[in-house]
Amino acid sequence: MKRIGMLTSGGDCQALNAAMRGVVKTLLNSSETVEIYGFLDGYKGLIYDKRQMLTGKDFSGILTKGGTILGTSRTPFKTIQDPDENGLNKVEAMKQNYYKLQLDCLVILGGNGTHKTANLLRQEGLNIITLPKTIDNDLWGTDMTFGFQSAVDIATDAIDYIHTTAASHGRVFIVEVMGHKVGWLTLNAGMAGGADIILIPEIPYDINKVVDKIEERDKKGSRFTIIAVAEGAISKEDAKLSKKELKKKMEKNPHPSVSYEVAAAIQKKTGREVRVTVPGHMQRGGSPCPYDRVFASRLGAEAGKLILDGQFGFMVGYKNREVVRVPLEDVAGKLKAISPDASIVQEAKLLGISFGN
């Protein structure tokens, strides 16, 4: 008998259900008898013992379903060891609920913050296996995270749709893409959608260089310019500020996001009409694309095999087109950012794409 707990934590994304299905189908196709407990709404379910006992039927027909059948929530790692409003020790509560159910393993699907807490539970003696989900593709130890390719498809569609109206009106259009700390999603969607300028957090931009690119296109007869901006993009001036100084400045910023700030600066310097489009949480929603369905299923199957093999303390990752087992301690607390010297950045520049630097 194997008793398995599962939870999805942090922001939702496409293919969470596909990944869980992969784990469960692998276990049910073995000779083991399996009990599956789904903890509801992320770590909150494990803390407060909100759960459902699940069967194979619960995982039937969910391969193409977006979101997560277990629900999810954000439980910040920086407060995970603080007592809750009633004085409850959250870490001890999670451990007690794990042992109360006599679980053999806890399968956790999540991103950076989720992996920090997962590694803490591993250090506390629990058997943990994790799966890498995030549309940001910023988890260390894996070349790809599920949800990323589906989000790229949606963000690319947004840029594609903007092209026709931008060309018709001869305007500068900004499409703001998700990505608070890293620019993988913006870079890939920008390249796929034919953006002329891509602004990402890893490469602080100079607004004058952005304007130079727009004016260069004007001189060549291009009526419009498409700019893909990551929500965490930052100017060279702001990049020099301390966290405290930047926070203080942002509190006084009249613009709702960096895209509107960039738009206002371009309009002031050029007199050109600038429009901003923000696809927002659409990028996390809908059905997973075929790539993510296959990818998440593969990772889920490997997680199931790890459980059957009695191998714990790993994230199931993806390296050089192969599914791999990555020690959790090597993943937690590390961010996979884009190097300004990365080959994909240099290739984008060869295509004439400006990064505003």
The other form holds:
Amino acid sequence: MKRIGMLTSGGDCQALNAAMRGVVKTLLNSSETVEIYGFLDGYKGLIYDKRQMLTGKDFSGILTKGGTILGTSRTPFKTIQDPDENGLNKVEAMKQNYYKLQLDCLVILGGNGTHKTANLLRQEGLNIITLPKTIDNDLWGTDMTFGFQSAVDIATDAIDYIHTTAASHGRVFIVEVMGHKVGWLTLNAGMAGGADIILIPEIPYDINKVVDKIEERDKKGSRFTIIAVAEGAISKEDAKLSKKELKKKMEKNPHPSVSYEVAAAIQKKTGREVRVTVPGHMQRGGSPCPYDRVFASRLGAEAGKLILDGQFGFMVGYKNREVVRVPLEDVAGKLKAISPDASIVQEAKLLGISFGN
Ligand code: F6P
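Structure of the form predicted in complex with ligand F6P, given the form predicted on its own:
Below is the entire complex, every chain and molecule, led by the chain shown above.
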């Protein structure tokens, strides 16, 4: 008999359901009897014991369904050890609820913040297995996270749509892609959509270099320019500021996001018409793409196998095209960012893409 708890935490993404289905199918296909408890709305469900007992039926027909059948929420790691508004010790509450149900293991699906709390629970003695979800693809220890490829498809579609209208009007168009800390999504969607300029947090931009590229295209007779800008793209000047100085500067910033700031600067320097499109949370929505369905199912199956083997304290990841088990303590608190020297960046440059640096 195995008693499993499961929760999804942080921003949702495509293929969370496919991954959970993979875990449960693997367990149900074994000779073990299994009891599954789904905690609702992320760690909140575990803290306040909001849960549902689930059966195989609950996981049937969800392979293609976006979002998460368990609901999710953000429970920031930096305040997880602070008491809640009623003085409740959240970490102790999670442990008590785990022990009350006599769980053999807790399967946690999440991104960076989620993994920090998962590792804390492991340190506190709980049996934890995690699965790497996020459209940002920024989890250390895995080459890929599920949700990423589906989001690349959506962001690419957005750039494709913009291409035709940009060409007709001869405008500069900015498409803002999700990713505050890293630019994986922007870089991949930008390359897939044929963007001329890609601005990502890892490579601070110089607005004059951005303008140079637009003017170079003008001279060659290209009437339009497509710029893919990550939410977290940052100028060279801003990158030199301390966190505190930047926060202060941002408080006075009249622009709703970096894309509008870049647009205003280009408009001022060139007199060109610039438009901004923000696909926003659409990038996390809808059905997982076929790649993510297969990928999340594979990771889920491996998580199920880990449970059957009694192996805990791992994130199931993906390295060099193989599904791997990565110790949680190695994953927690580390960000997987793009190195400016990465081959994909160099190849993009060979294609003539400017990073504005
Ligand atoms: O989950 C990752 C992510 O989609 C980031 O790409 C984005 O910056 C952020 O979440 C948005 O967060 P929220 O859904 O809380 O607005």
